[in-house]
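Form predicted on its own, single chain, as structure tokens, below.
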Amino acid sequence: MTTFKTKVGRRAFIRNISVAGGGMMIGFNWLASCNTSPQKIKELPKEWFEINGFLKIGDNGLVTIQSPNPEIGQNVKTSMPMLVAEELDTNWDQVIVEQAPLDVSKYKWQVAGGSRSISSSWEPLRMAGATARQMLLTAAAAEWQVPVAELTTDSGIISHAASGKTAHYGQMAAAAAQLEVPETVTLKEIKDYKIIGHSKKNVDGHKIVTGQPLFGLDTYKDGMRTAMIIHAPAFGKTLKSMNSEAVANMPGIEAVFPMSVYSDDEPQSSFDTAAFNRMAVIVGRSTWEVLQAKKALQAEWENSPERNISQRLFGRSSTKKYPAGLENTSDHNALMASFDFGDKRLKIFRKDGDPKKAFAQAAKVIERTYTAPFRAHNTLEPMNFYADVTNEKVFVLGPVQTPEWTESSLSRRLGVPKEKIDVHLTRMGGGFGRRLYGHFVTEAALISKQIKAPVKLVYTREDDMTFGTYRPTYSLKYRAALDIENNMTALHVVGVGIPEKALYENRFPAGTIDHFLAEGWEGDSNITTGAYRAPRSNFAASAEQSFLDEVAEAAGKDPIDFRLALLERAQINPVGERNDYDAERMAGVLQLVKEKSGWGSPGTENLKRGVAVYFCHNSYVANVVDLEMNGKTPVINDVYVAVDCGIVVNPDAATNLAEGGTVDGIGNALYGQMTFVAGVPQQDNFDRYRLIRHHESPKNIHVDFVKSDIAPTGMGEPPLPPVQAALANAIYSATGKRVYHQPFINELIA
């Protein structure tokens, strides 16, 4: 077993614990809770009404434990407090779970992004179990006069073998509460878990299925008004006036008025990105009036000029350019396309060996071009935030991914303190990275002062394509360098974007290969972008994957040996020292695909399927697709997924998350794209955004998981990125041509 501290360097881990009608409360300066939810008093003991706490215990031995970070459909509303159940050695089935609000003073990273829920909480939500443990123990031993160490604990159940005494947590609750926090507390060994690793089902899941209110749509409130917003038609402009008379006097109508989000003057969190900062808005009665005075509102707009906004984002400043103008598809795609390798505009990231060299000498030199488009996130509940301000304080409620950072920028654009502000979390309808920017918050927030009243900001689906804020669209050049042998000598990669690249430079398989140059170019626009499921790896692993297929296939080897063998250099003697993936790690998930799929062996030579193997959030994903065409549309039979995400807390979630992941990523490869013609988004509803259907998903995926004892990794984005050079690959053998430009289906029907 390994002991931990309590308490690191000044600042705690465990504040003191708190006692109220005999239930035991342990808080967290990481982890602490809300009030209990009215549905649930009636479930718990009368002892438990006034307890705030992360961890609390009743007089019966029922546990309520809050879940700290947001719930985007990633499931940690179940794993969360799964680690503090195994610690705490209860049985699941005592177990309630809450969604606790934003508490900044008491949690550490209550943040819906980058795959870090799980692995920022590895260690303190273990600990928080097994403190409350400890003191339920040692409460035990001191009423029975025996020593802690003969103590056990199982299920709930505190027993001591010598004399037969049994307790529940419950009847040790209130003594435990009057403990000392202990200084250490011991975590238990792998082998020894009941719950991590063991499959648990959804805490949502029947109120999901029965349609019980869970999402920021299902928030009614008494007097609460129903707000739209309108914006510009297209990027590069900006509201100039409105006819608001028009429609005021419109049924159920309240309020027309125009409305800047932010003050171009001040610095701004980079989560406060908002596409138009000055927009109309309507509010009324209900969501159909004032649809009907939405459509009926003239409003004039004008050119946007230059903006360059500064921003703040973990104590770095940085200014963000927003050119004027009115930007097409046609234009960035010309401007990507006019990089070349050794372009004086690039600027050179990375530099091992002497590429220019080994490209003189080189037997064969494999050149090839990948580019992606604009791309919107599409979460099925759009955009929308509940919003009550009042002259005593601010209540947010609603979908928000980085409630924290919202709080913040509340605070500043309301010239409220953060004291005054509370934010409360409903489950979300898809995030993907959408919700990490909270501009919508702000705006809910600004109606409800303007108008003095509690309010519902609703977007539509037309309001939330058009808004962005979009991936970026990139371009990857690659070349390779073979000798007369067909190794690969020489690598030169050149990544460019707009307004972002979507280059690596120090993942694979830089480090694997003597000579290497990664170059790259940002370019400005006034189309907003942010992170998108897997950001920049979204794209990256697709490029790069697909380029070392051919590479493999100029050698003349097997793509997945290709690969291990590359792997293998880098286990063994490295290139540079600034190599970020785990060389083993990634071989790997490579081996364990190609003993699942059975790749190469005997009654696979006819399958037509790709390969490809990733490394991000601290993870390692590898694919294998197997498809065949229906004329020029592919039909995909099996996708086999081999994961390293250290341990695996669910599996059931884990699972789901790998599952979602390829087809997430298998549709945008496909059909996923934005468009822009002078500054106007060509796609604005499903009618014209193509998403994957239902008949078009995988027959069959196939996820295995590498048994591993390190502390879990990211699991949320990393199935998405190596699907898709899979399943370019896989095109590939079936069909012969090679696709380079997402999405894939226009190559394929061209």
The other form holds:
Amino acid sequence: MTTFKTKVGRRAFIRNISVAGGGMMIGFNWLASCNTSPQKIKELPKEWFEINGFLKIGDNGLVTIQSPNPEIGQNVKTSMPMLVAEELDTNWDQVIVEQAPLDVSKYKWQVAGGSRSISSSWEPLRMAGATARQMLLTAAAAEWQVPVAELTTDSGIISHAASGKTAHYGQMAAAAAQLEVPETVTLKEIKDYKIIGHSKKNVDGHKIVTGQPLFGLDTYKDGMRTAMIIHAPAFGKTLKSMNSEAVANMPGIEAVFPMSVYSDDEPQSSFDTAAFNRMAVIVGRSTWEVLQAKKALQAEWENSPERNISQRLFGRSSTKKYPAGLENTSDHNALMASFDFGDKRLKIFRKDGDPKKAFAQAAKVIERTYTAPFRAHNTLEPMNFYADVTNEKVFVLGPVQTPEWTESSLSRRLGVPKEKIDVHLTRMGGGFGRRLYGHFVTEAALISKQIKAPVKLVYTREDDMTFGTYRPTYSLKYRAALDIENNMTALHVVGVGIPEKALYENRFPAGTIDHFLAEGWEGDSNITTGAYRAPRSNFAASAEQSFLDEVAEAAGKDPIDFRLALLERAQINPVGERNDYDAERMAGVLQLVKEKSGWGSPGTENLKRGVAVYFCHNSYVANVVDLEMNGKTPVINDVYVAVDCGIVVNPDAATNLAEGGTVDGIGNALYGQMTFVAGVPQQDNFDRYRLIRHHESPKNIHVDFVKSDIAPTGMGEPPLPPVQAALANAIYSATGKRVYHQPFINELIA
Amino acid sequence: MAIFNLQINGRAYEVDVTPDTPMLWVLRDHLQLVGTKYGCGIAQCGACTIHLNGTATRACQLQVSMVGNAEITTIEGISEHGDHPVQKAWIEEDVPQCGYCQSGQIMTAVSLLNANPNPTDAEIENGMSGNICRCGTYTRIKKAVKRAAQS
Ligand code: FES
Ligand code: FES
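Right, and the form predicted together with the partner chain of this protein, after the form predicted on its own?
Full assembly next; the chain just shown is listed first.
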């Protein structure tokens, strides 16, 4: 066993002294019974004892564990409590999980973003369990008058072998709750894990399959009104005037008014992104009645002036520019296409060797351009939030990935100190990055304040899709030089995008080529964008891994061997010092996918397949896609997914995420796009925005993890990026035609 | 506004709403049966799937005035303790990611299996294609439908 100082998140381990003497009820979220998740009916204890900010133990041995991070489908509500339960050394059957509210004094990084939930809580959550176990042991040692060192635990039972004494945790919880938090604590060795690494089912599974209230939209409370917004029909426009009177008397309508969400003159958080600041609001008794008024309301819109908004996050300040004007996808595409290699507008991000000379001496040069459109997140549950704002308190409840930053925004906009703001979380019907941008929470709070009543703000699907924080539109242009022996001697990449580029200049294949040049450019836009599952990687992987496939082919090499040779070079003799990937782990997933898919082995000659590998969010994923064409449409038979994300906490749930990322990557690469004409989004619901459906999805997905002792890394995002390239490369294998422009379906049916 | 008497999950309900109100909002706003989800409102996603006399139906397209004496079943009513074979299979395969689409998926799967107790893979893929899962749980849905068919 290894001894650790209990420094990480120590504040969370210190119990609330004022109530330590008695049964512990304070400090936990008892508010929404829908947040408690006993998988089976269990007998509840008469009394709970809070051991630390993460867990409390009942007098009957039942354990309640708080899950601090937002649950968006990445399964942290199960996986994070597993970490606590492991070190507590209790039975998983004895555990109840609750969704914790925002509490910065107890929890760190209550964010669902950057695939960081598990990695950032790996230490604190295990320590929360281990310190609690230590306190229970200390309490038992005192009661039995035996040395702590002679005590053992197993599945929530403390034993003293010499005397034959045993007790369950509940019997020692009252005494343990009175003890000081230990200074140091021992954590288990990986080989002793009984919960981590062993699949546990979703703690909300039963509620999901029986339709119990879980999600933000399922919130119904006494006196609650329903509100909807009407925003400008085009990016670059804003509300000028509206005829409230005409709809104010419609059945069930209680209030109609204009509203400004943020104040443009004050600094905002980078997560306060909102294209439409001034909007119309309709409040009423029921959704259907409000919808009728929404259809009937007449509003006039005017062109927005240029907006320059100062933003602050993590102590950094910047200015975000939203130019005036009504933008068109065709203009964006023409602008991005106007950049050639070495264009004066480009900025150099990395240069190794002498690329110019290497290209001049090349035996062969391959040059290709890849593009991708804006994409909408399209969480299946549209944006919504509940708010109850009174003079005393601001109470908000719903689905948001960034509760802490949202609280700051509310505090600023409402002029209310944070102590008076309570942010509670529901389960979320998808996130993918969209719910990082919590403008809808501020909107709900402002509406509640205005009408002096609790309210649930509901976006229609159309509101949700046309008021996006979209994935930006990108272009990546590559050229590679091969020498007479077909070695890649130089690589030049130009990454441009609106409003950001998708260029990771220090990732593979940088570091594997002597002469390398990476240049980029970013243009302004008033179409709001934001993080989208695996930001930038979600396009960079697709372009880069498709291009390397063509280079391998031009060099007459097997695509896996070609990549492995580059990775070997990066291990033995890397070029440059800023390479931010681990070439050995990257090669590891490629080897694993090669083995699992039987790449190159007898019997696979006739398969139409493509391969790709990528690194992001500290994890490595490689794919092989097998498909056949049915006319012009690909039928995807098998996808092999090899993942290295360090220790796998909940294998079946991680497999589910890898399957989901695979389907998401394929679906969006084939079908997903948002386009704009004069600022107007051309897709506003699922009839025009095509999402992948069951019959278009891969028939089988085979997921394998690299066995690892490394602390867990990201899992929500890494499976999405590379599969798009594996798909493109498989399409080439089946059709002899390469696809360069997402969504690929446009090129396939052209 | 008008009074409608409805038979839902074997119980009688009375609601006072405008006749064009979709059953989706009657269930959610007026009866707080929130397992039936809103996803698109235009018959594209299947999140609102219920059974009307046993047939899978989109609640967002079904006006309350059209229901008459028909029996409505929602996700809350397909079993008493959440132990319908399809629900059990969903738990066994640990299908959900975010979970938002899953009540609609289950309602479609139940009606698919009622009509065709032993579907082939292709029949499942096509039969379930009206229900979008944004999280991409399709392969698990297929396994769960097959598991339910075998039970
Ligand atoms: S909400 Fe009815 S089909 Fe989407
Ligand atoms: S599980 Fe999230 S939409 Fe299906």
